[in-house]
Structures are given as structure tokens and as C-alpha cells.
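The data below hold one chain only, encoded as C-alpha cells and taken in the form predicted on its own.
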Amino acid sequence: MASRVIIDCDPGIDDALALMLACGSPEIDLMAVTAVCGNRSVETTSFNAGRILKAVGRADLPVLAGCALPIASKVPRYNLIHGEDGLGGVELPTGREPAEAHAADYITRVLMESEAGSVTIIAIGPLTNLAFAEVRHPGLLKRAASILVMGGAAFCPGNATPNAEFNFHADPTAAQIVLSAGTNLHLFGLDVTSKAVMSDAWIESFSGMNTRCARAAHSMLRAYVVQEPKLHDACPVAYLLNPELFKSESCFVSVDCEPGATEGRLLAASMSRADPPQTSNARVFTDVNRERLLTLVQGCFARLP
């Protein structure tokens, strides 16, 4: 039975390449698409998501924009290595409007008109619209399965200063939010993602596809201003779809929300220290076999039309 999916994103080259995933994985019955502001704003996001559903012929499914501002700040910090238009300038589709509900709404209705634990959100962009349904309905993300975040750098440096990865320090506050909801939390922080390293000779493997989609990301993994670019987005949309793929171990996490060098600074204790501060509160995922990794997203790639 496939499993019911969220995907919480601010797309973003690389949350393009997770939604394609998704898309192209029979074992994921993807419900919406909501939209946060992050790598650019929440209209630019939005679009960007109802882009990508037309490029895969999902355009049936529901684009939800949600959060323009973190939660405790008027200034937004977005991400400028995706481009100016969040996808490398990378012709699609112009898709479907966004609904008119706000996506932390949706977040809440399905939440709470679902049966508790038939919901998995994965959340690959900061995670303001989850930390804004979670202020006004507390509980309400423990009644996801579980909730999969790409965020965080728990045992190593960051992206976004030397102590945070974005979208962590996107919103600090949401962040800190979430991951003291008590929910099914499994952290895809730095840690793993960064040795989701994407070759050249892979990347080149898509100009080869032959089918509008997988052109597609190569021309946006192309425009991706980065050294290395790696998988990061990817990572818990093929968790769902295999988990054997990834190492993780016990932890109970928190983030730095206090302004400074540290903000959006992941702490993290594992439960492998003879004095652990307190019980576990999330996965932390650590490590990753990366050539099946590669495999498996080529193959759900080479579905797509």
C-alpha cells in the first residue's frame, strides 16, 4: 500500500529533484504540495512547485502556498544558488494556480480528518508552515507517521554560516518548534546529504533519458551554483522508498534560536553516550549508501515522462 505524503518545500533545484522522486515512485500517493518561503519567496516557491507537477503530469495535484516570513522575523534569508528564479532560469510548464487555502491550514485539516499515523509530511524547505500549524493546534504533529526533515548539521559544519545548515537558519524558531512537538521526527541534517555527492558522468547520464523530465534536471543540476552538488532534498523521499539505503541513531535534538554566530545551530546528544542529557526525540540520520542512492533516483527518473 503506498504510503500518504505531504511534501512541505521551497523549491529550489534540489526540492525539484525530490518532488520529480516522488512523482515517480508508485510506492508514494503524494496528496499536495505546499509551499514555504525559503530558497526564494513563498510566490516564487508556490509557482515553482505547480511548475514542476506540470513537467511530471501531476498537474492534477492540489499547490498550496503557505508562510511568506519566518516565524519570529520580518527579514526572510533566502538562497541565492538556485538562481533567480529558484530553478536555474530552467524553461517548464507554467502549472496551476496555488488553492486558495493557506498550506498550514491544509496541513491541519488533513491532519485532523485522517486517522492518527496515516500521514507522513516530508519537509524539505524551512519549516515555518508545520511550526505555524503546530502554535495553533498543539499535538497536532503527533498525528502524522511521521514527519522526514531535511535540515539541520548535527556532528558537522553547516552550509548556510559555519554552525547552520539553511534551512535551519531560515527559521530557527519553527525549527525548534517542530522538533519538540513530540512527533515521529527523523532529521536528514547535513550529516547524510552531504555524501549524497551527485558525479558529473551521473548528472551527464540525464542529457541520455531522452524524456522532457529527465532533461529537465539535467539542465537545472547544470545551473546548480555549487561545488559538489549533492542530494540533499532527495534523501527522505527515498528513505520512505528504501530505508536499508541510510544509517541513523538515537538522539534528543534542539536548535540555537538565540541571534549570533550560533543561530540555527542543531545540538544534538546521542543516545550512544554513557550520560545522555535526555530521552531521544528524533533520528539522526548519519550516513548513506550513495551508489544505490544514485540508482535509485536514475531509475524512478527514467519512468518519468
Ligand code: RIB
Contents of the next structure:
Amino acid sequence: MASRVIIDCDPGIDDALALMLACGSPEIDLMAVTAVCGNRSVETTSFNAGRILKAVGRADLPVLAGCALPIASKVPRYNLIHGEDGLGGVELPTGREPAEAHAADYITRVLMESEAGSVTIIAIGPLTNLAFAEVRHPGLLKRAASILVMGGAAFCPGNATPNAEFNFHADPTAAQIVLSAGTNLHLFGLDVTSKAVMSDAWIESFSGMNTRCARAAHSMLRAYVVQEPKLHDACPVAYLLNPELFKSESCFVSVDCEPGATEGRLLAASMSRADPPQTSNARVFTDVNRERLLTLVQGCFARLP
Ligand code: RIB
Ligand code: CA
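Switching forms now, from the form predicted on its own to the form predicted together with the ligand, please provide the structure.
To see the whole picture, the full complex is given below, headed by that same chain.
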């Protein structure tokens, strides 16, 4: 039976690939896409979510715009890696307007009205929307079947600062609220996503597929302003499709919220390494079969327009 899923994101080129993977996989019953301030403003990320859903033929799905600022800061931490428009300047038609409801209200309503354990949340941007929902309804997030997060860097350097990964650095307080919410938490940090490197040949292969979505993916990936572009956000989606591609460790995790050089750092103590913690609160993913991951992502494009 397909997994009922909400994807919370900040499109973002790799968010776009993650959404395309989800929409090209019948194993995933995508309920809605919620957008958050992250790579770009929430106006831009929600507009982009609508454009991506229209491109994949899923303009029927609701897009909910969420938090415009981090939980504990008046200063959003955008980045230009994905270009000014957040999608590398790709030409895509405008999608449906975001719905009236706030993303956090939608997440709250779905989790409260659905049977506990029946909805999976995939969060691939800063965790502001999830944290906002949790602080208003303590215990809410535990009702999710699991929460799959792209964020953090447990045993490797960060990418926003030497200590912190972008999603956690953009809203450390939100990350700490979600990581301490007692959920079935799966954390896909840079430890695993930095291994999901897209080769030039793999990116070029999209140009030969002659479909709207493959052309859009090729255009976005070509515009990605990073060395060795990585499929960060596709990792949690791919895990839902084929967990065997990944390796993980049971850890106790928390986030450094102190302003300064270590702000947003993920603190992880592994049950399988030296000086193990008393308890664990997350699966921290540390490895992926890169070739099989790239094949899985590319394969979904055969089912996209
Ligand atoms: O560190 C990678 C994360 O930051 C991804 O979610 C990417 O979209 C950027 O937002
Ligand atoms: Ca993202």
C-alpha cells in the first residue's frame, strides 16, 4: 500500500528533484506540499512548489505556504546556490496558488484527523513549519508514522558554516524542537547526502530523455551553482522507496542553538561508537549506494510527463 506523505520543503533545485521523485513513484501517495522560508523566501518557495507540481502533472495537489521567518529570529538566512528564483532560472509554467491555510495548520489538521502512524512527513528545508505546529500542539509530531529529515551534519563538516548544515543553520531552534519531539526520526544529514554526488554524465543523460520534466531537471541541475552537486533532498524520498540503499546508526541527537560559530551544529552520540549515550532518539544515516540511488531517481522520470 502506498505511503501517505506530506513533503515540507524550500524549493530549491534539489527539493525539485525530490518532489519529482515522489511524484514519479506510485509507492508514494503525496497528499500535499508545504513550503517554508529557506533557500529563498516562503513566497518564492511556495511559488516554486506550485510550478514543480504543475510540471509533473500534479497541479491537483495543494500547496500550503508556511513560516516566513525562523522560529527565533527576525533574519531569514537565504542562499543563492539555487539562483535568484530558487530553481536555477528554469522555464516552468506558473502553478496553482498556495491554499489559504498556513502550512503548520495543514500539518496539524492532517496529523490530528488521521489515524496515528498513518502519515509520513518528509522535511527537506528548515524545520520551522514542523516546529511551529509542535509548539502549538505538544506531542503532535509523534502522531506521524515517521519524520524523515534532510538536515544536519553529525560526523562531518557543515556546508553553511564549518560546523552547521544549511537547513539546521537556517533555523536551529526549530531543528531542536523537532529533534526533541520524541518522533520516529530519520535524519539524512550531510554524512549521507554528500555521498549522493550527481556526475556530469548523469546530469547530461536527462537531456536525452525528451520529456518536459527531464528537460526541466537538466536545466536546473546545469544551473546548480555548486561543485559536485549533491542530491541532498532526494535521499529521504529514496529511503521510503528502497531503504536497503542506505546505512544508519542509532544516535542521540540535539542541536546547538547558541549564537556564534557552532550555531546550528548537530550533536550526535552514536550507540555504536565510543562512549555511547544512555538512549537514542534518531536513526542517523551515514551511507548510501550512490549508483543505485542515481538509477532510482533517473528511473522515476520514465513515469513523468
Ligand atoms: O544542506 C542541503 C539543504 O540545504 C538542502 O535541503 C538544500 O535544498 C538546501 O536547502
Ligand atoms: Ca531543501
